[in-house]
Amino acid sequence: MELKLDPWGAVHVDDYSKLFEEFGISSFEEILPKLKDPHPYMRRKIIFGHRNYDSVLKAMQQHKPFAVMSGFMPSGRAHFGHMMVMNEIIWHQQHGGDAFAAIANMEAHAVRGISWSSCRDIGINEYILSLIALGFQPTGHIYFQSENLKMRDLAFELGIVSNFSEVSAIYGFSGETHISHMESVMAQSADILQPQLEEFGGPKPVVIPVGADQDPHIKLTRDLAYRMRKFLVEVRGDYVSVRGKAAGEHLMRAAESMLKDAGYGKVKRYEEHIDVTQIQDREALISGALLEEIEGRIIKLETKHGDFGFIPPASIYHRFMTGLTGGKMSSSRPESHIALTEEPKEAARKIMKAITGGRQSLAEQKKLGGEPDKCSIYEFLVFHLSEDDKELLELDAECRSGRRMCGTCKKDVAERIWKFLSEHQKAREAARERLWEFGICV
């Protein structure tokens, strides 16, 4: 069966390796050894894939500017699945990234029919308070889409290089799809590219932490970033070619002059491209360092002349949490998730009723052992409630051997959930007094 990623539908992925083959997502395992201080999600392979995260990692390691951005649609209660994105934003902020969090009220209003006032109430009381309580710092940017005029102006610009046929093909839109739904797609692309605007320091690597169902937004935005560029820089054999995708005569002359002044080699301008041949630093050409340097100079040239110079955004993808009732954890099914504002007593009740990876009977469990990789209870420990990798390995072994019963696990996780939510909700109340630090007016 063909796998389709739908940002607004119910997506359950049984085999994440299919995403590498069908959608061109790269495995995160190749990145992991390069990280000195990986987030537990990375270490535990919860973050399983990426697009171009190498660029963000390099900026992080070299202490150069980079950003992290993601958003939350205020259509329901924030739950532990949403907390994964919050934690990933905060981790990148702690590692030097300029952090952006959008409350996608335009999307919620257009796609879900949520009123503007409800979007604001849900956005603040469900998402923003929890984000701050988890550690998001005021150096970052939290905003509502409808109130961000810079982002909306950018969305308008992106609409110029998009068309109905393309957007319809990506998202499955039909003639019945209303225009505002399509506009919300452009708003999301503008959200993703906004950290590269001049007021935020200009073009830089930006990572978007998302679930795999959001990949259509990432792919579209990467394409749009490319289309907004005036030049394409590429290595062709033993020389570098700077191709004028949409550069006029004035910009071509400026690029030619810049390349000559840089002294990389012989520079010759043609009608639609500029070639740098007889390159002096062959090692830099072979390693890719020269391409990166010329690309950086071209980007600066574009922005100097009033263009955007966008770098295609990077992304990381995390596994979906299994719902307590099976399938994907969903905001629209209260029994499938535990909200961050859930009464601790109610959360514990849900845990005790949840589907596990256990067998049909106690005798069968002791004989065959459990299946922790299919257990929503064990997932809570792996994703959120245990900081000890050794403990998780021991619990996994005990479950598979039949020495540990589901009731024991449920009771343990229910107690941890109770403790976590009690502490988190106190932190949320403290965060309410700090909303002004983030420019949020209640």
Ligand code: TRP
Given for the second form:
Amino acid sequence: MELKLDPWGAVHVDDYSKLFEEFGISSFEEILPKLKDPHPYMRRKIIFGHRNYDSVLKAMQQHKPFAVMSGFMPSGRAHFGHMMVMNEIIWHQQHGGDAFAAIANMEAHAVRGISWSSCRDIGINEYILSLIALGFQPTGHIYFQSENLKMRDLAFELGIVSNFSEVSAIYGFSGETHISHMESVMAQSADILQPQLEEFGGPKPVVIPVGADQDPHIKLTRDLAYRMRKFLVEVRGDYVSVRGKAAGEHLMRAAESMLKDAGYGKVKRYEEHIDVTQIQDREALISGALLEEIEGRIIKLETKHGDFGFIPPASIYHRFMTGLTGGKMSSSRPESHIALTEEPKEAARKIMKAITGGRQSLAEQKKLGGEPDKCSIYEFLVFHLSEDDKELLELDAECRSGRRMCGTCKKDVAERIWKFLSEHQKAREAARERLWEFGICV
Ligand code: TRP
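What's the form predicted together with tryptophan like, now that we've got the form predicted alone?
Complete assembly follows, chain above in first position.
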């Protein structure tokens, strides 16, 4: 089976390990031990993969600037799957990141045909209120794509370094694909790179929390970030090479004199590259610290000359929740998900009807035990409704041993979801009074 990640299709990724091999996503397990207080999604391996998260981790630990950004397409009701992205944004904000949340109304309008006024209504009432209710702070930035002119200018710039063949190879676009659909792809890349614009403090590590279906956007954007650079800095054995990619003579000279002043070693400029040889601090060369320092200075030079100096954005990927009816949880199938604005009573009803890991009969279940790893209810507990890892382990054991029956379990989870939604919805009403703090006028 060919595995294809399609951001507009209904993907169900069964085997996440394939993503590592086929798409070059790294396992989050190598990051986990380095985090002092990982989010439960991380601890519970719900966040399973990443690209380049090391850059963000380092900034976080050294109290250097970094950002977190993600986006929501206002095309339907916000459910628990969307809440994961919200929580991941908020967690990074609490850990010092400048936080960005885009309401992707250009994408929803172009790709799903949602009217501008519905986009606004859904954006505020489904997504923004929940985001604020969950703890997003006004130091961060919430915006509608169409209203963000800086982002749209950036999208236009990015369009200059992308072409039709490449986006069609990535997204399966054909001659029939309309141009605004392609523009919405550029808008998403601009969303992702926007935190690195000068007005937000310039180039910095940025993490994009998303579901794995969004990886094509991440990969493309990492490429585009690189293409906007004027220099490529590399260690080559015992010297550092600073290659000009369309840098122009003026920038090449500026880089040469900066490197000479810095005194790392012998600096020689050729037509399209500059070599730094006879490096004095061998240790820094070997550890990579020198590369990082030179790269940092080159990026400063680029931005000083009016270029972007983008560094490739990082990403983290979470598992999708199984739908309550089996298959993927989807906004377009009401029975498969529970919306954050769902009547608590209705949510409880959906839970009582959900597919579990139970057996055909009570007798069989007592004998064989249940299968929590196939249970959408247990998944709800793991993802959202239990803060205590020990409690989860106990529930898992009770289920497997045939001591805990589905009826009891469902009732327990229905109560928890009832309580959660009642509280969340109260917090949403409080958030409505605070929309102005986030620059949203209603
Ligand atoms: N395309 C995303 C979705 O379908 C929404 C989105 C827009 C987004 N801009 C983004 C996601 C930037 C991550 C980062 O849900």
